[in-house]
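Next up: just one chain, as structure tokens, the form predicted on its own.
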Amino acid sequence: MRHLLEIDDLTKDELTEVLDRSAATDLEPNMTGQGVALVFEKPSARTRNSLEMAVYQLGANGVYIQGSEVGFDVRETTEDIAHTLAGYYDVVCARVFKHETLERMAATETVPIVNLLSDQAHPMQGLADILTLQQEFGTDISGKTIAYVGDPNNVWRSLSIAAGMLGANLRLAAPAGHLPSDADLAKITDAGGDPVISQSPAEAVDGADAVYTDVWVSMGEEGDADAKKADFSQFTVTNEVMEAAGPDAIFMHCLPAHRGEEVAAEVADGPKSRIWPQAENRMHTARGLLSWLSEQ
């Protein structure tokens, strides 16, 4: 039984083929008859209805289900949850707060287990970054750029894993005290990536040939809001810091964005911005995994 928990459950070759049938025009739906569990205990946007379209566009019926409708660990355990909605579903799909809790649901054995959004992980987005990067630059990213500048979180692990499968070169522009932990850059190398740390954004984009950032506060770190943006001041994505990458750079974000904060507004809704497709992408990806997922 195969589960996403994070990109690198997938082999270099797999992720090719997930990636091939996500940029299908003629994907045949190959999920007629089952049903997908849409958990979430966080809100989302994108995740729901990227989800909900593409279940729906392989034939299959997804379910949203609320956080509280199943309580985990308050009405009741995760692995019975688990098994509980194995008993319904062909897949369950969860957007949770703690990345234990979807190694869980996958210790179960039961159904295949795919992660929309974890603590650790957010592989869902690092698929469609690669698909955005595939669409702009060719299949082969190989020897690309990618400077990412902000917070090292959950989507910063996941892309910087998926483009080091795939040859792309990882830079990391980060303020003290907010670099990425050696555990991180383990696995990032393990996975063929050799990430360039730096605390410059001037540095790490220099040349690149994609510049990315994402909100300085993620879900969960209100309390924190204040301090963090104050370490990130000087992180903003600018027309400046743009001008400094490659000529023909492209700007990415997962959204949503705060215009002034990490990204201005002109880069944002500029020439250079690749926000949309972007989003799309999640679309398409969730369709490609799923398809590939459900043949395994």
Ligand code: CP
Contents of the next structure:
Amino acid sequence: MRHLLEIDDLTKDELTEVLDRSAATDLEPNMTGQGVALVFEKPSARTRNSLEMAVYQLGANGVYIQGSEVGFDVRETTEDIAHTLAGYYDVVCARVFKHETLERMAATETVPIVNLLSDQAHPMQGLADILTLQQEFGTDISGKTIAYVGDPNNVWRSLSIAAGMLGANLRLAAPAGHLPSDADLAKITDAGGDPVISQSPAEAVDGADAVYTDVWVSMGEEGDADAKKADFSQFTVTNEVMEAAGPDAIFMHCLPAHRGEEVAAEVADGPKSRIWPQAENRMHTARGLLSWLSEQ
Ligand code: CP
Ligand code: NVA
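Show the other one: the form predicted in complex with the named molecule, since we just had the form predicted on its own.
What follows is the entire complex, opening with the chain shown before.
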């Protein structure tokens, strides 16, 4: 039984196949009559809607379930919820606060589990990010340089693992006190990445093909908001940062964006921005991933 809790649950060949299926315009609906649970402990615009449409396009039925309704470890154990949902659904997708919740569901080995964002990882976003890069630079993104400016969070981890697996060069600019752990760096290195860490946005983006950022305060971190915003105040992706990257660099953001914090409005809404194709690609890659998973 296969799960997708992080991008490196796929081999490089499998990642490539998922991306090929995501880009295909003639994908056969291969989940006719199946059910997909979509459990959310946190809000979502892109993930819920892209998954619901991808499930529909594959011929399956998606059911949205609020996390509070099933109540992981509140109403009953996480394991009992996994066993129960496995009786109705062919795949269980979940957005959770704690990554461990996904690991415990997967450990029941009752139904494939797909991570729709946890505190550790956002692999479905990583897939869409890579498809966006491929649409921009061609299928082979090896040797392309992706500079991430901001919080090395769930989105950064999955992007770095995916891009590292495909041979892209990785740069990160983050302030002292918010640099990635040795374990994070080891995971990215094991996947094939070779991240270069800096505390200077201008240095990190120099010559980059893509500049990426995400919010400074992720869902679940609201208690640290004031301190994090202060720590990251010099890490906004502005027009000056994009100019330091070079004339052909594109801008990416998983969204939701906080204009005036991690990105200037003129960048998010400017000609270098690819945020809308990137958001649309969430649906195409959800379809590609579920199509592949249903054949495992
Ligand atoms: N990028 C992303 O996951 O967006 P949502 O939180 O709106 O799903
Ligand atoms: N890092 C953000 C991503 C939102 C899609 C969060 O976890 O809230």
